[in-house]
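Next up: a single chain in structure tokens, the form predicted on its own.
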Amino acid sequence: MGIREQWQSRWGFILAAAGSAVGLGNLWGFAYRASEGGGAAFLLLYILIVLIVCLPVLVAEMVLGRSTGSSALLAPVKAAGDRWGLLGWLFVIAPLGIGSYYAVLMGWTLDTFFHALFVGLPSNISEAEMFFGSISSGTSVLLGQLVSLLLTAAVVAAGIRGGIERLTRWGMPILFALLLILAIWAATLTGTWEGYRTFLLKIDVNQFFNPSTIRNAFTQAFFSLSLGIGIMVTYSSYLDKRKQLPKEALSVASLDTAVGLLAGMITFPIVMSFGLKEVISGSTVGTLFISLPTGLGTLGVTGRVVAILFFALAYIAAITSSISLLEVPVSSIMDRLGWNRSKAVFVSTTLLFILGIPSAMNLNLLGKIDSIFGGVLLILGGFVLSIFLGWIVPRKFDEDLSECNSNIRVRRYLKFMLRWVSPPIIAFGLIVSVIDLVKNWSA
């Protein structure tokens, strides 16, 4: 193996590292996920999984990368040996899963995108059903599926300077300056302060017991922050040791949280003026594929222009956590078999394509997929990885974060939290997952 290769700055690892959780996540699941759970009520719990569990993980996940300098597949054996093995493969297993369909939901995207560019926007909800449904069957979807997936790869084979880093160098800047501008113009639509109002700032006190809300809630907190899947073991791996993860972490929490209110503050309004609130509510692709093309459309010219630089932010919001999903496959066989990138990337890519075809042609298939890998395995690989390095390896955890001279308040509240807090809430959250997805799935 040849030397490993390491982030250019410390804004470049964090640009990647919110690049990686900035996502449809935040742009598609964010909206819908808040108003299945109350608005204010999501939110709130939302923000408190992030900062008292999530926080201490990221965290974790950083040092494991760093500290063996490992692919995801490798770090938890080089860490503590051949029986940890199993983490490994869930690291690798995980972002296969999710981005199988993420592809998918990339070609949608993108898709969606030429249509406002090139021909127009829907009048009505009908057309707007119609025209969802040419783009998520047939040829369409496949094409869609594997042009996003070469994008991908072409960004990935370039390295982690020449091509992640330089990609959300300037893709990450671009995709704020999007948000802000389309921010302030939903702020001006007649429903702005009734969308604000129904969707952040209501609070229905019975969706803090609802297993649906709790669930929602961790699967958006894990998957926005790409947590439990070996992607920041992967980040993370290639930082030197100077930097002071506990602060890269909380950049990277930070951007990903704004990311998801100011797509709240564009999503909501446009919701409630243009009266497609029982459209969200009753479908995940809904508001992003159906509501949103509709209600812009009424707007003429000016609906058109905002739906294209929509679709464009939400297409850079992917495309940079997609290589962040292929590179964990990419690094790990890199690690473990000894390939160059090329060949790796090429594999990988080839896999995704394969195992997304039944995603692409099903989408009952894609949603169920989607609840295990995208919201299941990620909560179990957050806890299983508070265990890792609370119990297992803690002195890894002490070790690194001492070499980079974190402060010593801060080292000991957050392995504190690693040990004692975060386990014990994550076990809960999962086991109120499982039931809640298999009685919804029995139903």
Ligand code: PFF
Contents of the next structure:
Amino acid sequence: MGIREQWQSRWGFILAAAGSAVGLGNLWGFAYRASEGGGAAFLLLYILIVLIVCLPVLVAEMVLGRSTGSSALLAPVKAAGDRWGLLGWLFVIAPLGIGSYYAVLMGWTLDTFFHALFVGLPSNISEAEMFFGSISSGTSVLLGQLVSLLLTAAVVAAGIRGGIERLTRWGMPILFALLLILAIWAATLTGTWEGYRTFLLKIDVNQFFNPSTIRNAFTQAFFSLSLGIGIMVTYSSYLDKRKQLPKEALSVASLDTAVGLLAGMITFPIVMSFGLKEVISGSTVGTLFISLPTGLGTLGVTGRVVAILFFALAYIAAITSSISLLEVPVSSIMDRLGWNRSKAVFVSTTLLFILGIPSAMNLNLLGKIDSIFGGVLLILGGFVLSIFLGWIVPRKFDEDLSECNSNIRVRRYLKFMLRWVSPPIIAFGLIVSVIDLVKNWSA
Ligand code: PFF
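Structure of the form predicted together with this ligand, given the form predicted on its own:
Let's see the whole complex now, leading with the same chain.
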């Protein structure tokens, strides 16, 4: 086997990791979860979970990848022996599960973008629903899914530096610029303050005790950071020993949270300005594809330009995430079977397409798969990871971080959190989430 690929620079890695984190989860997930009743309580819980629980787990995931220099499938075994093989499998199965339906969501995004660009926006809700119905069914949805997977595959096939790093290096700055422009524009709408207040500022204390709000906050935190399922293990396995992982983790988490908030500052004012709150609180994954274009449709040319920019930025965000989802099985196959990159990409992409067909055909099923793969499994993975690096191989954690000279106090703090704080809090989140999910499904 050849020498393992490496990121070209520190920022190359940070932007790629942030690119994985920033995705449809920030633009859609955040909006529809926040509007499911949690409001600002959801937001506060989400931020607390990111700061207290996710940051140490993010560093742990990065340490596992860098210290073993292995793909997600093999890293746990390399670190702690064969008994941990199952964790490696979790790391491969979960991204495959998410990747399968993520491409479907990307297809919807692409269709909506082209429609806004070439045709225009819907003039009322029922027209928007009809349009969404047409792109989320039949051959249309499969085509969108396929095109998105092929684009993703083309980037991943070009390798770490030539593909992933190159795309995220230009994609992420464009994405930030577009977000800023749109957030400034959204600040001028009539419903802006109402939007900020309802979703971002008004705290209903009871929501802190609402199991669905707790589940939404945990899910959003882990999903949005691409945490707990081997993505960061994979990306960090291409890192050298000099990078200070706690700092990189902080940069990634800050960029991701900033994008989530900025996206909220775009979507919520639009929703409030155009009286679409009822539409999105009937929340399914698809509702924002209906409410946003409808709202923007009332603004004539300006609305159309905003829609084009918004869906373009969503697609850039999505593809920098989907490449990370594909890279996990690809690097695992390369490591385990010794295949070359192109062959591994071809097989993994085909698998993702086939796995995604049921979600493409059935919205309800897509939602359910999202709740399991994009929710419960990530939280479970985060729990196991904190136990793994906090208790099973704590020396790896110490050694790796001391090699890159990270501050000793930071290291102690992180280890303390990984051992004593993250596991019980994540276990709590996991139990609440599973119970709430089962309840919702049987209701
Ligand atoms: N973080 C991405 C988003 O917010 O859309 C999606 C994602 C990518 C989730 C990779 C999980 C993951 F492992």
